[in-house]
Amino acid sequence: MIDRVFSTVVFAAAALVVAALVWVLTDVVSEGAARISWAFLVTEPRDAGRAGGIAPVLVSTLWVLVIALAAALPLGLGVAIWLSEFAPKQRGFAAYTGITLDVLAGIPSIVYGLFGNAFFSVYMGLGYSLLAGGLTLACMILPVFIRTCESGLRQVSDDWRQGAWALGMTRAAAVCHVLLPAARPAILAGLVLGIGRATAETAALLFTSGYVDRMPESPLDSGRVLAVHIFDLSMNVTGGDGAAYGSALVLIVLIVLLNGLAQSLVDNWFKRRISQ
């Protein structure tokens, strides 16, 4: 009887999570599908976003995402490798690094926005720009990405390491050709979490990338991302709910496509690593 009750409670919890996701998706698709068209994707907003499309908003979103991932992924993967493979010999500094990452992961996004505005926009002279917004998002996704990759690398059995060394592989070769492919699921999970947070962030970008909805010509231009656009239409524009739902549907589809592309790229990269 206890096992049946426990199984029922666990199944109900899983079903509740799935039901919440289906509810949200159903609401967004039912309200936003009517606004989706080719013109909606390739034209600029008009009448404060009530009419027209989201072309500059979509381009700004992609710019910020590319900048954030380009800055965060190499640095985050390097720190994760150091923490899992080299840090045990430097326990004191490694412990402080881990505590720092845990604290950074819990800092609210609005604080990151204020930091990004003070450091990237003002101190570094980037102003309200897509570059400042992307670098701020890189700081936000780094802690979660590092911790996820570190956990995956630590879960790789020591037998793999000893086997690589027994074959005469250097530590660098063992990391690249043995440990990273073995930790692929964790690395992919960290990448997906980073993409999700970067594409859906609002508060931090209000202080860094800006609010204008014109087409950006370079990363140094200001721009409005999809999450900020949805917030503005929902909260500040009367009659903008339809365009907000359409933009939200585009954002969800974009996240799904980017996650699929990330998984494909990671799989192909690891296959080349293994074949070499």
Second form
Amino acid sequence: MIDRVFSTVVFAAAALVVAALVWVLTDVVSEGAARISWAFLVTEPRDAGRAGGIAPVLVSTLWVLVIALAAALPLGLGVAIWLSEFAPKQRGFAAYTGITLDVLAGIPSIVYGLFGNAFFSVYMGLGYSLLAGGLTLACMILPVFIRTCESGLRQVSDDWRQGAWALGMTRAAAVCHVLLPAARPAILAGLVLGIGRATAETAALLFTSGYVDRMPESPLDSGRVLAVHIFDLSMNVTGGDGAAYGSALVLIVLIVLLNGLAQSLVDNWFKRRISQ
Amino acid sequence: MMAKCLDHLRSKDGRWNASLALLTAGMVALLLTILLFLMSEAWPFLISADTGHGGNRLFTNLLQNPGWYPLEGRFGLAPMILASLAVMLGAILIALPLGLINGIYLEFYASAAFARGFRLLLNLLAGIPSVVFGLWGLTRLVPWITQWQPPGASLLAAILVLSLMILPTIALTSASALASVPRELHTGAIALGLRRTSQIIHIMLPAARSGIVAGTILAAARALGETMAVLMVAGNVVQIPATLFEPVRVLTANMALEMAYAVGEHRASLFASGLLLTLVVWGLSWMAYRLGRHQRKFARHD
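Okay, that is the form predicted alone; can I get the form predicted together with the partner chain now?
Whole complex next, starting from this chain.
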């Protein structure tokens, strides 16, 4: 009897959650699909975004993402390699770095926005620009990216390291040709997490890359990313809800596409490395 | 020849080691820079003496409530701190029981195929941008609450949207905490002839407790630091809410709203609230880390 009551409660709660989640998803997809067309993607916004498209917003989003990844990827991989291969004991300086990374990962995104504004926009004189926004995002995604890559590299069996050593490879060569390809799933996971966070981020970009919805001409121009566009349309523009749902669907599809792209790029790159 | 070759290899490794260590030191420098800039921007506010009451302005602002009138130099953060806590606690109150039951469902009740689909859905939802949740809350939830109790944009709306956002996290972490309980405990409970409800409530949940609590604390930290979704549905009136249906403004929303035009001491007060928020979130993450470590130890020494 009690078993039956309990399992009914469990199934009801699961059904409730599934229903709520499916409600959100279908709303976004159906409302968004009604707005999306080729013209929506390639034209400039008109009438504060109520009409027209999102072309400059898409371009700004990609700019910010490319800048963030270009800064975070090499730095992050380098630090992860040092932590796992050159300081495997996690003592002294390496232990402090580990704590630092966890502390950095805990900072709320809006606080990264405050920092980005004070450091990149004001102190470095970049103003409200795509570059300032991208660099702020790079700081934000670095800790999680490093941690994921590091744990992936640590999980590679020591047999591989000893094999590389026995073949007379330098540590650098072993990392490039053996260990990184072996840690591919973790690197991919870190990349996907970083892309997801960077593309979805709004709060950190409000006062670093700014609000301007013109087509950016260089990374030093201010530009409005998709997430900020959605925020602005729904909060500050009456009658902007339709376009906001359209942009929301584009944003979700973009995240899914970028994840797929990251997966195939990383796969290709490492396949070449191994077969060389 | 051989020795020369090895020397060459070693020096090459040394250069790699040195340059990568330098990069790593850059991470520590990044954290220090962030702290330095937050502190230096917040400094005018942290040290300024309050002429009216005497003593440090930050503490008088926290303890008394002069109201939030930045243009007149009155920076009462108390209503926003209370609102942040109320939104966080409310979201946890809804999301914890629901998420926990869903974790139990995933671990003990769902068929393999259904569990896989459910996990996929939860992961998908965990990856949806917060601004999209905010948009959905603003256009669906708020009008719905307005029909019931105007004005709609309220503490309740913020709590509901946030609980929907942290639910996937709590469900997935509880499921993995339950999965990491030693199998012997479960088989022992079955061998004792306990009914299924007792197995779960009296054996499995207590054993997975610290992992579940750790996941919940992490979700709470996320709820506290969340900006966009709350900003979009909470109404953003600075006040101490008396009922669930009154609009509130949380700390993060305040920063997002006023950063664009704040100067001088006003700007410093926003950085100070950012610093405060960061310290609280760090405290929560540290608690979650300690509890999580306890759970892992438990799982090893079975």
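Numbering follows the first chain given and starts at 1. Each form is matched to the other, and the largest set of C-alpha atoms that superpose within 1.5 Å is called the rigid core. Since this is a predicted model, take the numbers as computed values, not measurements.
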Rigid core fixed, the Cα of Ala15 shifts between the two forms, in Å, by 8.9
